[in-house]
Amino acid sequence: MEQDWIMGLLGGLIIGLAGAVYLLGNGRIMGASGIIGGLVDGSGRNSWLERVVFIAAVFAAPIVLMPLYTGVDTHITQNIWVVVIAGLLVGVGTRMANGCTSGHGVCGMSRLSFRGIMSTVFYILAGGITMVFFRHILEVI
């Protein structure tokens, strides 16, 4: 567990390095549901190749460090539905806000901005009750 932790904060800093690198090289907010959603609704269509190029890397970056892991591994519910009704709900629900973990967690909160911080409060708010219906109550996930 205490492994998990310093693991947990080491990857926290590179993660805060990048929102650092995207802040001060290109004067933009790491914020992941922006980028993809500006491309998938077309109001980011004019630095398409930048938000290209960030979620490639994004994306790559796993497989470069893989080799040196054993046992990586996801525990994904295998119920389709629920993972379905996951995604059009993160899809959504991050649009709507304007932001999700990285633009309003990380990049907001650093700030003080207040609506960074009141999303952030909603959403783990709303996710541990999901938890406690979906997993106690109706253990589905």
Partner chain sequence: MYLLTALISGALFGAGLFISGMTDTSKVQGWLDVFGAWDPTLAFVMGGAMIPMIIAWIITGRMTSALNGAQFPPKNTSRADPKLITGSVLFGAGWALAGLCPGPSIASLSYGGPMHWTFVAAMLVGMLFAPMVTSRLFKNA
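Given the form predicted together with the partner chain, corresponding form predicted alone:
There are no partners or other molecules in what follows, just the one chain.
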């Protein structure tokens, strides 16, 4: 098995474990967009410290692990505007869907939530169509 596949499997297992620990530890779904959104719109005031620690860990983990993965090539575009616009569109999409890949895809599907499964199907489909359009038709990425 190629190293990329093994690393993807390990990453998926770690994310699943984190979602289970978060749910069992405090009874809430580990949805990154909901955690961030609660800080932005003020609805998460009662758990602001937990939310800030979660976000800090999301940023710190790659930095801490960076020395282990010096040869990683993401094949991301060199056009910074494509990255910025894509990030903004992902943010808008997660608010429209009331969740993101961690909430719907990992936690929702593992709980056999119909809403989580349907959301995951549609955002994976939209991501595939977007890639075909921007990579093969517009040749932007």
